[in-house]
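Let's start with one chain on its own, the form predicted on its own, as structure tokens.
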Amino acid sequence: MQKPFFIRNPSVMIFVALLAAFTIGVTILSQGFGIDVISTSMVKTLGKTLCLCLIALAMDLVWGYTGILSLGHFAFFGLGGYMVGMWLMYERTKAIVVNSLAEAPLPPTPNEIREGIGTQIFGVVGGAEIPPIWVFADSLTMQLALVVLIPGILAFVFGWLAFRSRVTGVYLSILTQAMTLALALYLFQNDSGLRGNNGLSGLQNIPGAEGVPQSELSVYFLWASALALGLGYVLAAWIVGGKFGSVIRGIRDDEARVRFLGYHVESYKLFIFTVTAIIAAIAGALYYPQAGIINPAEMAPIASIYLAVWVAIGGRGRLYGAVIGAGFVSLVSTWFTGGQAPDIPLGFYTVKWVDWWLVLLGLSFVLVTLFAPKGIGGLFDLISGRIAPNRHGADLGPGMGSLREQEAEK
């Protein structure tokens, strides 16, 4: 009898307990349900950090358990959050149209209500008309399932036609960093129907909720982001800690013979990349409100190509590494280009960390590269004393060596 996902997984026991022992630590310190020691604004820091490790999370299964170097998740995110975003700014400025016009003579007509929230949305990109992808931004029910059904549809079909056409390697990298790149400049317009360069903002204001103070808004989603992360977790060990995992390690490590072995390689690849993005996506909707604004530049190739440094810093191939590694990298940065890392004056030159920040995160993922290719999360490996089963010259065939040192170091 087969025991349960838990108990032959505890790492995850693990990882949910840390988890959720942090998400009530902090509660507890908060301004708003606790005893005042973390600020609102660091809770909110907290809460978006949590959503770049899920991200970190979809891109750890995709590339370090599958092989496929995604450039372009960072798409899946942003369009998570325009999606959320949409809703979230059209109910706002519904409620603040809705309020101005209740001083007119006349009740306000559903047209005239319409051309007020279209003049205040579309005004600043000189328009006046609610595109037609607008269409459902007045039901959240809609624009959640939008959250689900946009990334993972646009995942779907390019990985479709890329992985049909067997395109792998950097070739598949470059694919999906053009796709990331022409979604993007196709946002930066102003007739896109989201605003263009400015975005969407005001996403903080959460409607029907006026009367929260954001202190208490932002543990809320400190807990939607802690929940959503967890949940993540449980999926992903799930998926990589059966047979499918086995299939996919073996995609990465070696995918002609995988498909020599009678698997459909193609579905495969294409159910990840699929799952990924739309975990992508999630932790986009929850990310961009607690930011409060979303545009373009968000989507920017560059963003994923960080997403990847993060994932390599942290370990690849582990899934608690992918998320110590955007966790660290995220508030680490915060703390380098938020100016409280003091410059060092040197005399000839002030180095500050503002402007030298990308500079040592590029060091870092290279010196991780040459010298500690399991990351960060190789050191709890050493910690635990984890180390990988002796498998040479084991007897694993009718005849005695059928298992040689080369296949044992693979």
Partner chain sequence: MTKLILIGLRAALFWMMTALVALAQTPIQDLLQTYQTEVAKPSRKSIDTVVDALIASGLPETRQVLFKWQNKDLFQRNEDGLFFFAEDAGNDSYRLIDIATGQSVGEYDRKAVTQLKPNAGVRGVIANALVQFQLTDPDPIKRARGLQAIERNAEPSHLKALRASIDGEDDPTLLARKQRLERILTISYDTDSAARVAAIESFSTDLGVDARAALNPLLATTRKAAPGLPQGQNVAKTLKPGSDDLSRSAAYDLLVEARLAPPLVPLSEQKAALIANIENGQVGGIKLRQLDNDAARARAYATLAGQGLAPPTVTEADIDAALARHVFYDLYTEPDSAVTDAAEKALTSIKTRVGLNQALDLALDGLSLASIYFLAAIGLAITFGVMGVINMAHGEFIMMGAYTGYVVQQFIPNYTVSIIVALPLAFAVTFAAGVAMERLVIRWLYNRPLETLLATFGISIALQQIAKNIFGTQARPLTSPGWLDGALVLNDVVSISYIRIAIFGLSLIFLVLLLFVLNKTRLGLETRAVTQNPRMAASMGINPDKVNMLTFGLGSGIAGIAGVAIGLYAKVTSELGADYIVQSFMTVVVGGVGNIWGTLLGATMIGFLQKGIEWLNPSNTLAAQTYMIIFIIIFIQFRPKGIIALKGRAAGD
The other form holds:
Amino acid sequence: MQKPFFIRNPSVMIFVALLAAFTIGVTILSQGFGIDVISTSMVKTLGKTLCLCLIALAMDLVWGYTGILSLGHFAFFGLGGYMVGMWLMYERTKAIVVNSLAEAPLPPTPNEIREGIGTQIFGVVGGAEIPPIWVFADSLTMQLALVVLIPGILAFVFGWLAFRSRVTGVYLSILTQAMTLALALYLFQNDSGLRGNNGLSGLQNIPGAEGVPQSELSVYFLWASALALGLGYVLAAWIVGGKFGSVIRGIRDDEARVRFLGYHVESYKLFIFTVTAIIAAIAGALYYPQAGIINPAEMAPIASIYLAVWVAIGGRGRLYGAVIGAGFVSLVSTWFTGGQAPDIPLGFYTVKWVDWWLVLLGLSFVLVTLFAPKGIGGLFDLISGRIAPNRHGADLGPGMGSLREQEAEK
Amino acid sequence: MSTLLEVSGISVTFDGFRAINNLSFRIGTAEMRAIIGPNGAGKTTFMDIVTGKTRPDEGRVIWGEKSINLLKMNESQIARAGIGRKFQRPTVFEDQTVLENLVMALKKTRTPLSVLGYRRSSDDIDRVEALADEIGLRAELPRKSGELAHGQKQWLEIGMLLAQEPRLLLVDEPAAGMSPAEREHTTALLVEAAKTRAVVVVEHDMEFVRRLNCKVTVFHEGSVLAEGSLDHVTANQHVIDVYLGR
Amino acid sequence: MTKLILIGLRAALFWMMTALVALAQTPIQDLLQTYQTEVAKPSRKSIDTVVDALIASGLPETRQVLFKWQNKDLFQRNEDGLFFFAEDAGNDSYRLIDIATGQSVGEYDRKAVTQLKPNAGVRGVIANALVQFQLTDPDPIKRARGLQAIERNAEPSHLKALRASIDGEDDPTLLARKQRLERILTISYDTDSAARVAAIESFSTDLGVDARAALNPLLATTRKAAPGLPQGQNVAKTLKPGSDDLSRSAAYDLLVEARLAPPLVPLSEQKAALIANIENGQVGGIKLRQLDNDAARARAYATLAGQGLAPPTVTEADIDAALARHVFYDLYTEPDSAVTDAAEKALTSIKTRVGLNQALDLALDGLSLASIYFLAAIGLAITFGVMGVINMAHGEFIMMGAYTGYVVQQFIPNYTVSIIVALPLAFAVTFAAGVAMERLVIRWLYNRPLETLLATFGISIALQQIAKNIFGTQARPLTSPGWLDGALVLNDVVSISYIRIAIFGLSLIFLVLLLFVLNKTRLGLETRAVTQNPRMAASMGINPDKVNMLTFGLGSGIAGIAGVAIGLYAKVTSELGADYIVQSFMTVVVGGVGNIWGTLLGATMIGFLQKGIEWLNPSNTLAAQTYMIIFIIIFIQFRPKGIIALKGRAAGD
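Form predicted together with the partner chain structure, per the form predicted on its own context:
Full complex below, order starting with the chain above.
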């Protein structure tokens, strides 16, 4: 018989406890509910970071565990943001339009309100009509359902096509990258119905919560993000902890062997790809109301590669590694690009971190890949004294390329 | 004895090279069969075709009492239909424990959702432990299979095959790189398995084949050259010319 | 008394003299005198009569008169109103010269003469009239200029002059031009229907823009509504309201415009009327707060209309009835149906030819795009295809090549020389960068493609940012030499710029060069050996490290050259490479990895595809790229290993 889930996975308990402590700590220190040590914008940054940790978790599932280096998960993240952003923008604009029309001599008709909203939202792209894809924008429930459905369906269709034709490895990575690029380019058009490169804005204003100050909203969103991350972590740990995890790690290491064991590899890949796309979309739906604005540039292929960078730096093939990587890199990145990092005068040249941070990130990423393939998470192995099987220089096995010599999670 | 697998008239060409040439082969439900032949005789390609990895240009592959056409099925469907395969090099999941490897191979529903909801029952544990006893890896269950010795990995793979409960076992060079004692154990495992199911062993080592004590099929240049007892085929002049004589 | 007589005699003498002078007037002067006021004070209205009369007279001086008049060199003598040419004689006086004889008639104070100063509009008319004289000018350059002026701005009067000038034309090029122009003017201005039709038909296989410009106006139509079809007019076609050509509302608008039906009252006016009639919180007996839907507003308005406070609305039934009562048709502006029929036929025939040529043009465009993709991707085809190393920094190598070209131009101002220097230098720079990267990073990651991808991506973002830090974010120009400007024009539809031809040539050179290097040289042999079996190759005395290094350097070096080529027609920015990287990978993947021919096919397919999609949807290149990528994803479904796939065991299952 198997022991209960949490006892089998003590790291999950530790993680959830740390996450709870972090959330409570930030709440106490926040401007909205606490002693005003952490500014509202910092709370937002932390909340956004939690969302990034969640998508990193999804990336770790799909790449670290299943071996599919998807360079397209940020597309799902962005789509999730767009779906929730449509409701936020529509409802808020509606409130504004209704307000302004209330002054008119005649009470407004539904048509006039729709026209007003259309002009307000789509004036920047030279339109006044509300495109058909906004048909559910007035319903929060429907848009929340779309957060899951649209990226889920896209991932399912794309995954079905790609996996069915047995595209693997680097080819699959390039294909996912192409998918992201196609989506971003599509959204960049003005007639895509999502305001082209203007994107959706004003998302930090939550309709129906006008009276709640941003300082409090930011804490609510932090809680929501932390909850989502916690649930996501437990879900991911549950997925990878059992036989399913065994199978997907098997797929990562030797796809053909799993196939000959009688598992339909494509279904498993498709399942993981779709589930992680949905997790990514949920993370995006929580992220963008905190960021306040979303535009197609967020979904450019490079964003998804950064995602891979976070997971690699944190240590793939272990869930907490992904979370650490995303949290660490994005916070450090905020610190460097925010201008807080001190410049380094070299006499003939002053190194401004705003300019040089990306260079540092790029090079440190090369170094991590070369010298510390286990990433930051590898440090925990040193503490716990975990030793990987020593093969005395033998071949890495049939799955060369997908499996580093010691990539084990436990 | 009824026929379990019937392969008739298959041919396959790689870039002009005819790897399998009008090959026919059949095996019964509980039978041990050894396939020998020089390198390039098409032994591995034959297994690839039966397991669905390679599609033949022509020919038929018929399976079981219901005469199912295997050519219409993909690898995992064929595996679920009851054909298990062991590769030349031991391919176990080195990153996972022996227990995990065996549990993964256990005959169970293989759809993602049922696997997701799977919990190890005590029956399953018993079954795994019995298998581990059989392949002599009981003590190694919690160890990572990557840490096992080469021979142990071979056994683990055979154990995984048995856990699948296939009706036909395709075994590619099971004794390669084994010590004499390990070979004996392997032979015993295979002979035991052949009592209840069909086993096809591809092997170069004549001594090993002799110990299996079964019917032998000789492949040459993608077709069957001779078939019969080991003594019978080794007496065949053609076989001596192309294979043993060298 | 004698004094009186003397005075009388003198007066008589003077009269006689002036009479004599007047009697001796030349025909040109007579003509000018006929239109004295119009010549002295020309206006846009009157000028045409004068100019027409002058030209119609056929007098040899006409041209000079017009020329001088246009240049404000025509003078009028105040005392008798005669016109003269003049020279400045100094001392504020002019020496008048007789128009016909060219003889001086004496000096006059500037107050005694009036210089004619026609305004710009008049001068334009004169200039236009002068054009026809240019057609017969002995100087062929002037004749050509005259032709050009007519081509640009033709008038009915030119036709006759043009026809007259054709006979005497001895220059064959000019003759051809004149004849062509004559036919075009015939289409537009001839009065004889048969001649026009003949001219129109002569153009039915012609691709010239001028021919289409002459034919298109013939088919111009105006849309009309009337109770019945007009007789004796050139009707293009009748239209049915509610069809694709004519919507119901457009048809009704036509009726309103022709005052055949009352205008609709738009919602905004209805609303204004409602607002204007608010009384005690009510309109038309309905409470204001109930007017929050269209139905209630319609009812309120109907009440207002019933009370005569607002114009009545037109109901759908009214509209239908009005539409049924009238016919709608397109009327040709050109009254002659023979001409319009011929033009219709000729244009259809031209359109087919234009379509064919556009297809050719599109094919050339596709070819040039394909050669750009080929150049960008060929380096990748070597590193990714042959060596199996995925290099995400390839785009940045392209960028480095482009910036190398830019830097070279800062030092060598001669564009031709700088390009000649930049090409090998860019190769050297990126070759070195590639070798360095291979030595420092990639060789540790062979057989781990996903990690190579990530590590080289790290290098890519670092390189991109470094370029940004050095060169700034604004685009830097890489100017092409003058001889690459312009385009090769085949006809009015098909043309291709020299720079694209050059890039095409460059990619051809590289195709041949690489095929040679990989198939015929020692390096190629060793590369293939190392790729297929490094251990065996090593045991044969090949140094795999060296071969890998050189091969990678070669692939990167070509990226540098591609960078210079791309920089010549695109702006050089730090994102230059990133724009091409995905397409380059697509090219290699679609073509089939490990094969130069595959890359060529991949580039060709993607180039043509992209141009084709752009042609279908010309306004939107972003959408074109989207559809292209979707197409590629689907394509890979059917050929997962690309157009040219390796088969069998060698494919590395």
